[in-house]
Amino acid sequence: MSIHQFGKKFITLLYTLTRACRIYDLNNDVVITAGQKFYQFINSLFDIFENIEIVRYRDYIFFNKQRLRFEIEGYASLQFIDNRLKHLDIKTIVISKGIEKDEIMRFITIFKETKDIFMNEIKQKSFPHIFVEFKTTKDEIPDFLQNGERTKKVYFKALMVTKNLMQNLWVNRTVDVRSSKRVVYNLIDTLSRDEFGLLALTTIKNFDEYTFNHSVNVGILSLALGQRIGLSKKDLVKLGTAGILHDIGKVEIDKGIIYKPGRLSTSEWEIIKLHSNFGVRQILKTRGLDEVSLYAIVVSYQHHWNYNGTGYPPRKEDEHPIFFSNIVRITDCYDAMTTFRPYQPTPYIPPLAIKVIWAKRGILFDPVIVKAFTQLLGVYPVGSCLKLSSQEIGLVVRQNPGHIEHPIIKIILDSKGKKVDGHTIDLSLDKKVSIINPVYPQKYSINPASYFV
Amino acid sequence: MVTEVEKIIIEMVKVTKAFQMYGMEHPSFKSFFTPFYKKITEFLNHNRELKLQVERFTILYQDKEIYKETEKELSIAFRLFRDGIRNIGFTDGLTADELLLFLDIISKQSKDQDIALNLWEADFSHIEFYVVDEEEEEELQYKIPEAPIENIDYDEILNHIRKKEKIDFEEEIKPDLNNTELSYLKNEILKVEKEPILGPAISTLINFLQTEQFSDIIDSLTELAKYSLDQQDFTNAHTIVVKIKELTEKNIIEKFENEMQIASFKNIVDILDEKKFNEFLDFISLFSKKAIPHLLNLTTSIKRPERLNAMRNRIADIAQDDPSPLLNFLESKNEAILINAISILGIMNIPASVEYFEPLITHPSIRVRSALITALAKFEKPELIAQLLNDPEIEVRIKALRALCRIKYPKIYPVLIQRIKSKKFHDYEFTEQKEIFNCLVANGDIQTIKLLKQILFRRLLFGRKRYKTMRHLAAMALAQINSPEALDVLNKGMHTRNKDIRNACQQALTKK
């Protein structure tokens, strides 16, 4: 079992026990059984670990320094424990060797209570093997979590490598496959440490060279979605590579058409549509025929195939897109909708794009993947600007797992429209402020990306 | 503690060298590996982790140099450093398998090898590492692109989008997945893990080929066909060959009908399941006559008779009406090849081949002569089979008699009578005697009953006991004829005073 799996099991058992204690008294069989299982599991962990450390930092939960991912499976338990820790303002819980069942049960009886009761009881009663550290107002970053800089480096490196790759292909030069492989691996590693940080960087859009940013963004969004639904690391490599390379066929299309300002003519659109075909050839040229490339080839060819059988290139009735193509169909569409393009000078704001994708589930998009995607980004994805009931403008800086309509925002404009370095509000907790509607950041001369870099 | 780690690294260097020299299975490697693994796990048990810093030619522990090798070819530090690895950490719980895989990765010295990528792919639970890219060590400049500033009424844009999309923007979004949807996702993930991408990839490349005949695509498909064959995926290989021919008129099958490729099927024909075997047969039916010699070689490795027959039939199909690729093999010194060539020619049933068979009638191998009879029977060439009635081996003679029973050769009748009447007949084994009578019946005429009656009722002064068998064989032959005349003879025999005749007739009528 990996640390991540130990962590997931720990959270599931803690969830079961806490839930049981909320419903039944301590003598109930359900509670006794859940307590016994939790106790046994903790004891088995001490054969491997010195201590058990649970840290909640921002919206991540770490088990012995390993971040636990919010995956579709086990989502409820992780979300429940996350909410408990958040509600109780707990930053760290450390359980040490020698703990007895009685101490665990005493702790659980207060863990299920309100913040006041919990704080009071934890100070009053003796918990020799349980150490609790509360969150401070400074919200200091744990040592092992100072990832921000690294995340940015990984993003910009990915951008640079993708740009080099496509530019070299444009002029028929050889490409550096090793670097592009490393990019995907680094993105996956970064996602497991700092998912929201990396997702926030996908708000970076580039009007002049949108293809490169778009490719990286689609790669990241696909990887984050793949990670959320529980794909293995090996399969994430395939998905991430396919995401980054999905539009690579565009290098065969005249730049004059790709960057043509204004509307494209029908014949120009027909040429653009050929990029799905051309992608096949480019990937073969670039990467040869390993398994990862085969996925990239198929996804590049199928990423404009709609769920209802429409789309291009034309297909036979019995041909269906593979799972990864269905993922990239959504992430590609989302990033394209929210990106400036010569023929789309005013992109959709992220909440609008989410609404459109949601409405077209089962028509253009696989409805189940749309649900998972919406869980990932929320109704107001990171980078969205929201007008608040306080007349302030808030920028969505974090998703709130389990509260897709109530993200964590940062106030960036005060009620008079003046730029401020405002405070952060968790809209799931702070009920005084509510969202009026999402707004275009450009209306207020705001570039959301600048807040994340 | 530093000394302890230094010793571990010295051991690691030895193990790595042993690995490069002998490989993982060799006892010498194991003799180095076992103490090394013991040492490192003991250290980890006490200290929980072992973190090493990597520099160009050195490895440091707690900032103290514990390894130095400036010879690039030999230096473990250099190999790690070159691929961007700056830290390596081992944690408690490290398994022998993990350590072996780690050694395997760091021991390879190819220039194309990327240790960082390989370590990453290995996805270790108890080995951590930190990799830097060249640019990362310098400073990567971040630049946020500016959005174009235009004088736009954004509220109007929002309204415009709402109208254009024709969707209900007020619809509540509830993305919770129900059990069916979760199962769907799990199933899709399982499919990614279990189902090969080969099929969709081949379809994609074929689709592309329909729009454009790009030579790289043909090469790639050819490579995929090769890969498919290696994976025993004959259906995909078949599809590729057929589609390329259909779309480009290029026949890539010649790339697969070579000796090496066909020899690679040697170990699989007997073990493929029924479905796969039929797919395999479908694939080889695409081969041209050029493949026949190699396929003939392949048949020699097939143990399962029904598979061997299926293969012989398929080779006969490939040869079509031209026996020439097989005729050369009738002089083969390899008995198995010779037998298969004879069998396939027999299946093909081309009269012109017969003349090539004649010299084989005296072939020293019983199996060859036996195969010859089967083939000749298919040709309906009894005169050659008849020659084998004089074969020194009883198995061959019996097989020839049986063949002559089936294909009818009246000319053999007098030969058989002569044989029955000869004194030597009594020396034949009963099985052969019986087959001679069977053959007599099969090739006889109206006179046969008369002859058999004579044999059955023959009066004897001496040798009654020895003649008992003759009566028995004659009675059985009459029962086999089963005509009213023959049965009449048997019924008559039932009422004679001769006990031997009575018994023989009774037994024959009962068995009938």
Given for the second form:
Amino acid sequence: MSIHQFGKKFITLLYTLTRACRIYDLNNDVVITAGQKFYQFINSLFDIFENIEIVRYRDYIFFNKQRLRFEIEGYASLQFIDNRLKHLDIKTIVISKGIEKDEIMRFITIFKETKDIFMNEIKQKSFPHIFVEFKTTKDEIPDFLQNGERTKKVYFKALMVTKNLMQNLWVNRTVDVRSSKRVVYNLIDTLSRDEFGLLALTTIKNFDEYTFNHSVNVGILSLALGQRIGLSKKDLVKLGTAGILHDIGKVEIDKGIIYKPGRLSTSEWEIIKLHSNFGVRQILKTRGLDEVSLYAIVVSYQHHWNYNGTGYPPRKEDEHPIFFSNIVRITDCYDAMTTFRPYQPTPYIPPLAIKVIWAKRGILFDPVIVKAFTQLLGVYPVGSCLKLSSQEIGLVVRQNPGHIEHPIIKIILDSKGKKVDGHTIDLSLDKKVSIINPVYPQKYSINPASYFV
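Could you output the structure for the form predicted on its own, given that the previous block was the form predicted in complex with the partner chain?
Excluded here are partners and other molecules; the one chain stands alone.
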């Protein structure tokens, strides 16, 4: 078992025991069985780990410094424990060797209670093998996440490698596709630690380097979605590489068309559509071809195939896109809609892009993947600007797993329209403030990406 798998099982057993104690008394067979399983598993963990540490930080839960991902399997249990920790204001729980079943059961009986009861009982009763640290008003970064710059370095390294690869192809130099694969491994590892931080960086939209930015953003969004669905690391490497290389065929198209201001003519649009075919040729030209490259070839060709059989290039009736192509179809569309482009001077705001994709599920997009994508980004994705009932403007800085309509926001404009370094509000907890509507950041001269870089 990996640390992540140990953590998932720990959370599942904790969830089962806590729920059982909410319904039955301590002498009930259901509670006794759940308690025994949890106790036995904890003791088995002490053969591997010195202590068991659960940390909640910025809506992430870490088990012994490994972030536990919100995946379809085990989603309910992780969401339940996340909500418990949030409402009890718990930052850290450490369980040490020597704990007995009686101490576990005494802790569980207060863990299911209200915040006031829990805080009072944890101070009054003796828990020699359970240490609880409460959250303070200051947003304290755990020691193992102190180096936040690492996430930015990984993002910009991915951008540099992608840019070099495509620029070399533009001048007909031979390239090695394995460089993109190495970047994808780094992105996967970074997502495992800091999904929030890496997704936030996809708000970077460089008008002059759209092709490179877009390719990296699609790769990251595809990887995050693949992790949420529960893909293996081997499949994530295929998916992430395909996401980064999906538009590689554009290196064969005249830059005058790629960067043309204003609308494209019919003939120019037909040329643009050929990039799917050109992508196959470009990847076949690269060194280091392997199974990962083959998936990139297929996705490059299919990423404009729609769920209902329309799209380009033309296909036969019985031809259907592979699963990875359906994922990249959505992430490509989302990033393209939310980005300045020569023929799209006013991009969609993220909440509107999510609405459009949701409305087109079952038509352009696979409905199951759309649902997972919406759960991942939320109704108001990171980087969205929201007008609030307080007349302030808030920037969505984090999502709330399980509360996709109530993100965590930072106040960036006060009620008079003045830029401020405001406080952070969790809209799932603070009921005094509500969202009126999303707004265009350009109207207020706001660049959302500047708050994350």
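Source: prediction; values computed, not measured. The term rigid core refers to the maximal set of C-alpha atoms that superpose within 1.5 Å between the two forms. Numbering follows the first chain given and starts at 1.
The Cα position of residue 289 differs by 2 Å or more between the two forms after fitting on the rigid core.
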